[in-house]
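Shown next as structure tokens: one chain only, the form predicted alone.
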Amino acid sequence: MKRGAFLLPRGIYLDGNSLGPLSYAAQAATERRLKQWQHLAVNGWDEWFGLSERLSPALARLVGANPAEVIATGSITANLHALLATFYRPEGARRNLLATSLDFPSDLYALSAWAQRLGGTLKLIPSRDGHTLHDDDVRAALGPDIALAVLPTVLYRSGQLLDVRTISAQAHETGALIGWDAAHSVGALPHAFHDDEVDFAVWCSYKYLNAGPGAPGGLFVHERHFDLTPGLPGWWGHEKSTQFEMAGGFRKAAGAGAYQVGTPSIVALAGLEGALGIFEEVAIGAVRARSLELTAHLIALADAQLPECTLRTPREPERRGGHVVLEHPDAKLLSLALRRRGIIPDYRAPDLLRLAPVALYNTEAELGEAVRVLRELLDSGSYRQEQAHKSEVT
């Protein structure tokens, strides 16, 4: 789709759901900002001031929002803390937070901390199979005691895609607010956060957005909440026209920009600036269609050639995100052996291989070769030799 736009690492790269590869556009944008720093030093702020806001329209198109509802800032966990400080307001019997037992741990750390701080309880939606969520269990968990639910759009350990619109409506029907962690979906599939009446959302930009390691995250705040004052105010979230007056009182910027806290890294923003240009050339709907083709192809290959592996990703396209998860008791050793053969998967303890065929740069031929090598390793048993190596898979 846009394979020629990337400086792909050698071999077959199937870990773009952990870290997207470098693109020529991101490289060029970063080099440009570095040269500005070199030649302009502090005068570069004449150009850099407001860079995050200038990226909002491109991000808004990816998540289905108005530009004022979106800002590139912080990291997922830092942004989640800022939004919990604003939106989690336990009152009366409605005191608890709701998440899922399958959440990314960092989200649970943040949610647990705020529940303890404000006297609530973090409740977890159970999983019937240890990998996915059942619609009925989500609905049942949204009781009258829940003040705020925070759920992942795509479960990182299985690739299950949750129904954002339906669950958001269910939360609101019970009187709860709802936020979403879209780390494993932004850049892989379309969203409609505004129309779905999501209260807030957070995401990173180093996975499917390919903005670089540790690149700035992003957040969405629905415009109906623009009257709220951020719970963690900082000077970069101040009203832009008077920010440098250094007044003692905080006057929040309009929209989601108010949730910026400290001075942004312009070099880090540059990677996102360049990477977003690719999504200006390819519609996110087309990315989703191609992603579904690739994940379906990979599932078919696994069904036919890897009977020892258990598929943990939903087969239904409407319930599937951008990656495929295979379970095998020797997943760690297999992942190490694949890497030594030039195929880069992702491993999650204790027994999961995550494979992400990314629409922008992966091909069916690469998937065929990856499955062929995996079949060869299983047949020969040679992957067990990895036990002697001390390498750790992250």
Ligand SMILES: Cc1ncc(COP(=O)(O)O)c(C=O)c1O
Given for the second form:
Amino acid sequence: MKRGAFLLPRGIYLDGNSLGPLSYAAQAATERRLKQWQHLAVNGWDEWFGLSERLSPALARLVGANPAEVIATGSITANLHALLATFYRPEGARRNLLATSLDFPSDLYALSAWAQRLGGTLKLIPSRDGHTLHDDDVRAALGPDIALAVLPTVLYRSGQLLDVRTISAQAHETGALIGWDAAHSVGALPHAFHDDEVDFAVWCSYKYLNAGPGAPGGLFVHERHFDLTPGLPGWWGHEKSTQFEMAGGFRKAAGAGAYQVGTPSIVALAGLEGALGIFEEVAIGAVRARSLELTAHLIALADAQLPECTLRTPREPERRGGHVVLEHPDAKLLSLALRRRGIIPDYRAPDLLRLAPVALYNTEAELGEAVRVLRELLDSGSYRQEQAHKSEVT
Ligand SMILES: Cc1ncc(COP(=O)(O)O)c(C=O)c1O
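Structure of the form predicted together with this ligand, please, following the form predicted alone?
Shown next: the complete complex, the earlier chain at its head.
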């Protein structure tokens, strides 16, 4: 869709759900901010102040929010801490946090620390097959003891997409609040966080948004919660026009901007600034439609040519995020051998090959070639030699 907009690494890049590639726009925006730093030094703040807020309209379009409900800031984990410090308020018998047994570990570290601190328990929705969640199990776990659920929109290993609208409504019916970790969906598919009544959400921008390694992520806070005071306040979340008066205590900014803590990296924000421009040219609905075409194509290729690999991603389009996961006992060696052949997959221990055909820049031809090489490696068994080279790469 926008392949020409990217400076893709040599070979076939199928790891955009780990780190999106550099775009010309992100490069140009970063160079511009570096030049400003060079020529303006501290006077640059005249222009840089409020940059995060100026990115909100574009981010809001991607996640289905009002601009005041989103802000580019922090990492997923830091933002999650800031939001837990605000939204996790155990009361009476409603004391517990809910997450899933398949969550990204960093979320679980944060959630279990908050449960311990405030005297609750972190409950985990079980998985029947070790890869996906069953709707009934999600619903059953939302008991009257749950104060706050934090769930992934797309499971980072299997790529299962959860139904944000339905589960958010179920959480609210039981009296719980709900936050979402949208690391693997923002930039890959549309969201409607405002209309779905999501309480809060967090995401990163280094995956499908292609903003660069460690670029600031984002958060959403529904406007019905704008009366809350951030539990982790800092001067960057202060009301903007009086931030530099530095008197009279913390007066929070009007919207999600209140959840910023300290000074943002302007150079890192520039990557996001440039990368978001690409999403202004292609509607996120069209990105999703193309992503589904590509993942369906990859699944069909795997079905036809890789019978020894087990598909761990749901086949139904409405239950699938932007990546496809194949299970094979030698996934690690296969991923190393693919890299040696110029094909960049992602490997998740102990036996998963994660492949992300990204709508903006990957093609059917690349998927055909990747599967052909994988077939060749399996037939020849040559990937087993990677054992000898393993220490070079891990
Ligand atoms: C689903 C998910 N949640 C959380 C994280 C951690 O993100 P961060 O390093 O921005 O805190 C990641 C990182 O890849 C992730 O995939």
